[in-house]
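Single chain ahead, written as C-alpha cells, the form predicted alone.
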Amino acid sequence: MDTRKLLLESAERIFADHCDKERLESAEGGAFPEKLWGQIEENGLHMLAMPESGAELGDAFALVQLGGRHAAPIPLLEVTLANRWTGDAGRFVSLGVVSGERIVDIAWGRRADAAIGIEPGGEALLVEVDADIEHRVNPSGEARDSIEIRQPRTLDIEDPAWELFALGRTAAIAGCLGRVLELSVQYVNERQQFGRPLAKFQAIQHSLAIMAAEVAAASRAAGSAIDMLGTANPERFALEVGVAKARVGEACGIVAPIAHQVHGAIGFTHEHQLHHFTRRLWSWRDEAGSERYWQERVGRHVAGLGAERLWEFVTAPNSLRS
C-alpha cells in the first residue's frame, strides 16, 4: 500500500468522524472545531507539505481535496502551506491575500498567531495577528478575516505561492463537487415519486449525466495541475493551474444548481446538508482568482504564442516558455 493511500485512509476516518452537519453549523457560527484540528495535528497531517515530512507535495493537495469532499471547516490548505513556507509547525499561521494596506480573506485569522498575505504573482508577507483583526465570513459562513499590514516580514519563498494557493482551492472544489454528485445520486435513488425512485425518470437521469460529466472534467483538470507540481517549467505550471481553476469554477456553476433541482424543495432547506457543500462551491470558485481572472491570464499567454504554436501548447506541456 502506498503512502498516499495510507494518509488518505487515515484522514477519511478523521473527517468522517468530525465533519457532520452539527459541527459544520457550529463552525459557521464562529466556533473553531478544536477536536477536528487536534486530530489533524496529532496525526501530523498539517505538516505534509513541509520538505522534512517525507511526503510528496502532491500528497498535501490530495488531502486538501479529501477535505473539500467533507466540507472540512478548518484552514487545512492555508496552514499546510504556511508551515511549508515558515518551516514552523509549532504556530498556527494562516493565509490570506494582500489587498492595499490589508491582508484579507484570512482563513480563521481570529484563531491564528500570524498570517501570510500573498500578492498575486508577487511577494508573501508575514504579519503577526493582534486583537484588531476584523472578523469576516465568506458566503458559506467560513471565517475569512482581515487585518492591517503592520511591520510585515517578507518571506523568501521559492514556490509560486499564488499558484499553489489557487491549486489548493481547485483541489478542494474538485472534492466538494464529487460529494455533491454523491448526495444527489443517493437522494434520487431513495426518493420515491409515483411509485418509483426518482432515478428511474429520464429527466433526472439526464441531469445526473450532466453533473457526472462536469465532476469528471473538474477532477481531471485538478489532477492534471497537481501532476505538474515540481515541473521545471514554472510558467507552464501556472497556466495548468489557471486552466484547472477556471474549469472547476465553471463546473460549480453547472453542478450546484442541478443538485438543488434534483433534490427538489428539501434541497433548499437549511435542515438538509446539501447547502453546506453548494455554498462552499459558490464561495471557493471566486477565491484565489476567479474564473475570469484565470481565463484572461491563460488567454493572454495563448494569444501571445500565435496560432502556429497553439497545438504544441495543448499537446506538449513542458515544451513552451515565453
Given for the second form:
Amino acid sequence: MDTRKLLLESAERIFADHCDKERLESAEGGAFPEKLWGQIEENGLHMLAMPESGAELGDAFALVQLGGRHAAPIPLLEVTLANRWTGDAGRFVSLGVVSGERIVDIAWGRRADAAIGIEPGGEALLVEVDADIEHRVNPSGEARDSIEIRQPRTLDIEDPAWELFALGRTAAIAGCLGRVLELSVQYVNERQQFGRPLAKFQAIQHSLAIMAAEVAAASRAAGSAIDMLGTANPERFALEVGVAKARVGEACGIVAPIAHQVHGAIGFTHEHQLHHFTRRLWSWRDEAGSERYWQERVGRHVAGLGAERLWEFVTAPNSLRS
Amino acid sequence: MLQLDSVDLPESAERVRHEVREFLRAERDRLPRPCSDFASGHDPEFSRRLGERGWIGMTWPKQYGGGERTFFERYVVTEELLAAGAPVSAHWIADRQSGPLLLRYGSEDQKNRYLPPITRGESYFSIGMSEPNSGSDLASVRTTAERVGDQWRINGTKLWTTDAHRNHYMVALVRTEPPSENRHAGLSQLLIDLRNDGAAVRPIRNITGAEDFNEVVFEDVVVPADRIVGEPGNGWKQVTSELAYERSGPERFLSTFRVFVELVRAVGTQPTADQAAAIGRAAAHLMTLRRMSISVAGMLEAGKSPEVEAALVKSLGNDFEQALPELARSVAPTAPVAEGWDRYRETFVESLLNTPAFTLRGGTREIMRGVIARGLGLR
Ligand SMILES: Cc1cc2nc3c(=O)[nH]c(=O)nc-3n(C[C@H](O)[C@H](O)[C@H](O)COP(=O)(O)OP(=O)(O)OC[C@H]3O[C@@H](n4cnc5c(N)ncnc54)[C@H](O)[C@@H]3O)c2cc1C
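Please move on to the form predicted in complex with its partner chain, as the form predicted alone is already shown.
Time for the whole complex; same chain goes first.
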C-alpha cells in the first residue's frame, strides 16, 4: 500500500505538469501528447499490470483513476492492459471493442502498432494497425479509431478482458468525478453574486452536497471493485465490476449537470476547463458497458439466484478474494 | 474530498453473521414482517432473546453487561436483523444511542443502574429532542428544567417521541438556563422515567394508521437531581456527539429492503430487460451504500467521530430507501395481477406509506445536506 502511495505521488507530479488546458486541447486537436507519454514510458507506468513489474494489479487501476482526475489525454488503461496481455511493452498496442467486422473505439489507434479488440464477455483479438485505420473521436474529443479485422490473432489470456477494461473506465470516472467536485467547490467559493460568494446560498450548498454524496459513492464503488481484483471467483468479480460501473455511470449523469449549473455560463465556454472533465464523464459512462448494460447483467444474475438469496448476494464477503 | 475508505469486515464479524442467520431461521414464525423499518416492530420478547445472545450493547464494557466486541460485529448483527425484517424497535434506540451516551457522559451510578438491563433487552429508551416549536432548529427547545433543592422540575412538551408509550425511559434535551447570546449554551440532558415520573404520554396516529410516536407533556414533573446526564449546560455537545451513531447505520438504507426481496420474488427467474435493470440498479446502490456505511463503522471503531460522513451516508441512504418502492413499481405493477403477488403488494404498500418518515427522522434531508456542505467548507 505504501508503494502505491509513492507511485501515485510521483505520477501526480507528471500528470499535473502535462495535463494543463493547452495540452488537453492539443490532444483533442489530434496531436498525441508525446511528452507526457514519454514520461509514462520512462517511469514504466504503462507496465504496472505486467506480472514482471512486481506491482499489484490494483496499482495499475489506482493510476488509471489518477489519470481520470487529470483527464490525462493518453491511452493509459488501454496500453497497460494490452502490455499485460501481449507481454511486450516494446510495441504500442491499444484496445478497442469488437463490433461486427471491425474493432472500434480504439484509443489512439492511429498512434498504435497494433490493436486488441475485446468482445464483450468473450475473446480478445489482436490486429496489426495499418494506414487504413479510420480516425474517430468520442464526445470528449478523445481519439477512438476503428479498423477492419484482418488476420486476427486470438490472444490466449486467462484474464476477463472485458471486465478489466470496464474496471479501468470505472476507476477513471471515479477520479474524474472527484475533480469535477473540486472544481465546483472552488468556483462557488470564488464567484460572488448579490454581494457574497455563491457558496453562501443554500440552494448551491445543497446542490454540491448531492454532488459530494455521488462522488463519495462512486469512489467507494470503484475502490471496492478494485479491491476485488484477484478474487478466486471470476463470476463474482464480473458482477462487482458491473455494480461499480453501473454506480459510477449513474453518478456521471447527476454530477455533470450540477457542475455546469453552479458554474453558470462561463462553464459552458470552450475556454473554461470544466468541459474537459464533464465531457469525459459523458463519454466514459457509455464505454465498456453503460450503466444499463451492467444493471441488466447484475439484475439477471440476482433474479436467477432468487429472492431468498438476494441478501446473501449483497453481503458476500470480500474474503472471496484468494 | 469526503473520502470513505475501503474497510473489510473482519472474520469475527462474519462469524457473528453466521450465528445471527441461524438464530433467525429459528424465529421464522415472527419473520419477515413486510417492512424492514427499524422503528416499526416493538417486540420485548424478541428483544430479550437478542439480549440473551449478547447482541445488545455489544461494544460496551463487560462490566456493564456489554460484550466488548467491535463495531463491525455490531454492524453485522444490526444489518442481518433489519434485512430479515426482524422486530427490533424496542431496544433499538437504547442500544444505538442512549447506551453509548450514558457510557460516555453518564455517572458511574447511572452506568451501573441503566446499562445492564439494556443489554438484557429489558430496558428501552426514547429520544426526547423534538418539540412543537423545535424540529430542525433543535437548539431552540423550550422545555425547561429548574433546579429546586436536590430535584429538577420540568415543564414543557416533547413531540414525535417514538415509542414513549412503550418504552421505559426518555433522554430529554432541556433548557436548564435561560437563553443567552450563545444559543447552544444552557442545554442539558435529563433521564425521564416515562412510567413513573408523571409525564403525560399521548400517542399520535401516523399516516400508516399506527401509533408509534407521541406527545409527552411535562407539567411540574419532578425528578431527582442525579437524573442529569453529564454536566449541566453540556447538553448540546452531548446531543451532537450521538449523531454519528444515529446517522450512519444500516437502518438508514434498509427500511424498504423487503420490497426489493419481494420484487425479485415477483419477477421470477426470467425478468424482462427493464426488470433486470431495475434489480441491478438497486443492487448497485445498495451494495455501495453498505460499503460506505461499513466504512463509517470503521471510523467509529477507530475512535473517530465522523459526523459529516455519517450525514452523507444517511442522506444517500434515505434517498435510496425512499426511491426503492417507486423503482419496484416502475417495473412490476403493484396491482395484484397474478398469483403470489399479494405478498409483494402488501410489502409495497406498507413500505411506501412509511417512506416520508425516512428523510425527516434523525435529521431531515435538508439538514443533512447542510452538514455535508459544511464538511465541504461552504458554510
Ligand atoms: C417517524 C418519525 C419519528 C420521529 N421520532 C422522533 C423521536 O423519537 N424523538 C424526537 O425527538 N424526534 C423525533 N422525530 C422528529 C424529527 O426529528 C423531526 O421531524 C425533524 O427533526 C424535523 O423537524 P420538524 O418535523 O419540526 O420539521 P421542520 O424542522 O419544521 O422542517 C419542515 C421542513 O422544512 C425544512 N427545513 C427546516 N429548517 C430548514 C433550513 N434551515 N433550511 C432548509 N430547510 C429547512 C426541513 O428539512 C423540512 O423539510 C420523528 C419524526 C418522524 C417523522
